[in-house]
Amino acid sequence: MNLNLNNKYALVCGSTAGIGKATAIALASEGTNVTLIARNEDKLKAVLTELPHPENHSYIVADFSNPEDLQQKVADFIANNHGFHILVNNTGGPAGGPIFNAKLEEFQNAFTQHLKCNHVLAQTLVPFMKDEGYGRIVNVISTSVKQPLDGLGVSNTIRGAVANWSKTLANELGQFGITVNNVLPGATGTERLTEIIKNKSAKTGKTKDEAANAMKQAVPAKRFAKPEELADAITFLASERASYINGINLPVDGGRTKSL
């Protein structure tokens, strides 16, 4: 399948690993001119050199959780470069804990670095697209927005108004040919994973791998998503291919969710 992405200009958040990474390496695989955005220059230059063709690959460097200076750098870099069809919001989810005992900062700064965040690239970058007649904004969320987390209490509830803002956005961003899409990662091999799985084994009190392999039970696949995984889904949402998919949640969670 031709996913029509060449000559396409994509910017991609929290690409110096995991998802993101493994996003920014699918869709310039495609053709797609990629942007990676996080706040470490030296990982940004690093995942730079794994890109294909790296020399029409760009980054800039900035920190989410200063919504202000991330809008001014990416205004920066249209006005003196070009701007965007594809916008992926992805950013590590906050830390995990109950959400009785969750201090009033966790949650303000998780719907900074997420909700506020998306919302001001979002607003940055449409003009672009609506001028275009193609825009896609891929949302990585969480399944937590169709059946929320236990032990994740701050995520559940961030996740969720992003996923309503999302659907919101979808629907009146339609008709310029923009579509706004979630996809909603199960557990997945990331820095993020290993986190939950050491925060659970202390909880519980079992091995890392007793925990590792109790949540592999609860997934009808009985093992972990792959990075590279849920990338395809974001550059098969991102691509032409997609034009009629929008406002929808994707979970690529191979099946755990019990929802439909």
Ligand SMILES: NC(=O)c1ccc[n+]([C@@H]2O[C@H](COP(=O)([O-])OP(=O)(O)OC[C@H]3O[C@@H](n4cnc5c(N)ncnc54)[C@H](OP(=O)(O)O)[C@@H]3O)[C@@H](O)[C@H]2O)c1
Given for the second form:
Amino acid sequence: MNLNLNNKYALVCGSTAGIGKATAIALASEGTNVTLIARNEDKLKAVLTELPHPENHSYIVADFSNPEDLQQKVADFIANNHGFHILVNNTGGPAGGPIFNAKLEEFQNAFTQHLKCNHVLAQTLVPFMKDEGYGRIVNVISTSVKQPLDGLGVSNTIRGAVANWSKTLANELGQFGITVNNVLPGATGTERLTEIIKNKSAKTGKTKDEAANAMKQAVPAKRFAKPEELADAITFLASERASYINGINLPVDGGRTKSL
Ligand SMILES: NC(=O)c1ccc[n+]([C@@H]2O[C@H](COP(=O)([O-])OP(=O)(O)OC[C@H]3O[C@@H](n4cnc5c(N)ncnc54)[C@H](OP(=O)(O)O)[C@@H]3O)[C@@H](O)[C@H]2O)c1
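Please supply the coordinates for the form predicted in complex with this ligand, as a counterpart to the form predicted alone shown previously.
Following is the full complex, with the preceding chain placed first.
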């Protein structure tokens, strides 16, 4: 299947590690010109060298705790370089913990980092997508959109908001050749998962291996996802071949989610 991603421009957020990094590599391997975003410039430079034809790619240093600064930096980049056909909204997940104990600022911070940043990026990128008659916005969220996950109270709450923002945007932008879809990772072998396993181990008294194995048993596939498996789904949704898929939540979770 030819995905026709050659020479498209993609902004891939949270792309120095995990799912975002794997997505940057997958898109670049399809011939897409990728702009990475994350906070750590050394890591951004290192990822750039791992992409095929590093000279075709670039990066922006930005922190998603500051949406106004993020928007300005991306707008400046567009004014001085080029717009983007593809936006992959992705960043670090909120810390775990029971929702009853959550502090107000945890909700505020997660709302800012996830929903507000997705929103300012969409507002900044969509004019070019409309001009091109081609746009793909893919939001990396979580299966908690369909089934809340124990011990991830703030995350569960914010993911629902992002999914509803995304569906509303899909309804508004479909007429311009722009699709907005969500990829919902199950347990995926990244730094985020290592942290979650560490917390589960501390909470239950199980070893980290025991905690990891218990999580794997809840998945019909009996294993964790590789970041590349998420990246493949995101890359397909970003491609021309996914032109009539709009406004969906796609779990990539080895079958773990119990609902349809
Ligand atoms: N892994 C899983 O099992 C799993 C399951 C369900 C959902 N998810 C969700 O999927 C998303 C990606 O997960 P992942 O496992 O790939 O995460 P990860 O390995 O922790 O990577 C997170 C990426 O986001 C960047 N980032 C973090 N905070 C940022 C900030 N404030 N501003 C800008 N960039 C920031 C990090 O780079 P810098 O530190 O350099 O900024 C890094 O590139 C998260 O929302 C996560 O909750 C993951």
